[in-house]
Amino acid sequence: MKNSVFLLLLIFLMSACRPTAVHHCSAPVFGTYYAVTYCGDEDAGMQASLDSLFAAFSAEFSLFDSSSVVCRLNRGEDLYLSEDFVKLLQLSTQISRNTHGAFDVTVAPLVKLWGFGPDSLREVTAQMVDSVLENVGYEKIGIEYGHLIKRNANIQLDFGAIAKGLAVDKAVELLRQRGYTNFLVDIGGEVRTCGSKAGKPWRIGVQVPTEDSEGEIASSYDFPMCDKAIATSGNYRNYHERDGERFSHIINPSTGYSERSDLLSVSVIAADCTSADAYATALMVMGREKSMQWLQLHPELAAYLIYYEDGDFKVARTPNFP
């Protein structure tokens, strides 16, 4: 009996000391990339399952697939919406209220007007902006019996500032369903971590803003993050230039114009990546001072803001940012 107990104890100690295998999956997706790192036994079907998940996700929310659900809704079709679509629209409306409209998925007509959608940039006048603003406003849409209700037919949706975060969260669900507890999901810099990597916290980096869209990606600050999500919104990679003036893809839904401020990027930590993604965009719209004031009222979020002042990059962050 003693020998049996000793043998079991020895087997336990040997398995406890054995390094946990770490596996990786990655591929292009949504015009960027995804990278999943998970610990434990390798799942031969993981890559195919992730690819299938993201393909189905794109079929609902992509503005670059004319057959997607959101494109069909934008063309005026009446569709019965999936549970994921309804939940995302409800969360989007809640975040719009929380941010006093700084985040708004009805911004699609403005995005198209400024040439950040599938269409190319054209000359934009104040009269055109005023006209399009009549079709923007989260309070002008709703859900009834699983169907999208619009105040007028010209209202269109753009989930570009929140959908990537939801895709991260859906990948997290998939990994958990397959029994994994230690993993990291990254889609184009929107990241969520669960558990640890070989007993150590996952480490996350905040990107240094670049002078232009082709600038080299580098990290200025890294920190441990466990069981949280982080998303970054910035105006230094996706923009147009005309007559020496830079027009950011981040457009204020209230004014119809891209914000001009010293704020270059905002990284937000939240419990889920969907919320982190949306709030990062909302804070970019608010600007540095308003963002820091607003964040004081929302301790459930942590934020790291990079701005430009006196010819150099500077940082403002909430006390709870790791």
Contents of the next structure:
Amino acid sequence: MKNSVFLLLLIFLMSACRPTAVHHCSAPVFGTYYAVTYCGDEDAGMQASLDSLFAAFSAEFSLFDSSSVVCRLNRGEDLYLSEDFVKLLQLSTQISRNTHGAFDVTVAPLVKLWGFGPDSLREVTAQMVDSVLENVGYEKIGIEYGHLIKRNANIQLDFGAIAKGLAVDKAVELLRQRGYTNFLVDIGGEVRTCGSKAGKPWRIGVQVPTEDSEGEIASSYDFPMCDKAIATSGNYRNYHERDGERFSHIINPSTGYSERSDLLSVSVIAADCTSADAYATALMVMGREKSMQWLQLHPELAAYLIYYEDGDFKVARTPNFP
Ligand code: AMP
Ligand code: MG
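Form predicted together with adenosine monophosphate, following the form predicted alone:
Time for the whole complex; same chain goes first.
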């Protein structure tokens, strides 16, 4: 009896002293990459499960897959929407209201006009912008009995500013369902952490903006982040030049033009990555001053804004940013 108690104690002590095993999975996804790091026992099926989760996700929300649900809706098909689709539309509308339309998934016709969608670049006139604006506005869509209702047949959706964040949250759900409590999910820089890495907090880095889209990426600032999500939106990598002027892929849905300001990137920390992603884009549209005022009314978010002034990168941050 004494021996078996001793043996149990020994096994317990040995397992308590064993360093936590850390595993990684990564692959290309959504035109970028995903990287998942998790602690505990290895799950041989993890990579395949994540791959099929993201494939199903693309089949709903990708503008680069012409058979996806969003592309079919944009072509005018009437479809019964999945629960995830309805939830994402509802959350998008909520965030549009909260940001006075700075974030708006009906921005798709403008994104296409400016040559950031699957179509190629062309000349854009003020008249073209005005006529496309007729087909933009979150209050022009709704959901009835699981179907998308458009006030105008030319209205189209683009979830590019929120879907990556939702994909991160979906991967978090998958890992939790499999019993993991300590992990990090990263899709192209949109990150959510749960628990810790072998007893130490996960560390996150915010990138220094580069001069142009080719510049080498480096991290300027790193900090611990537990049980939160962070997403970054920036205009210094994805833009077009027209007559020497840069037009960013982030478009102000009320003017129809890409927002030109001193703001280079916005990183937002929120409880979930879907919201962090959408709010980061919205703040890029709002610009630095409006964003800092707006953030005072939203203490549930923390933000780190990098802007360009007097030939140098400067930072504005909310007091609650780690
Ligand atoms: P992100 O990198 O998360 O800021 O998302 C940028 C992408 O979202 C763009 O490439 C467009 O597809 C789309 N987008 C651009 N402007 C807006 C906007 N004001 N609201 C919602 N989505 C937008
Ligand atoms: Mg975003």
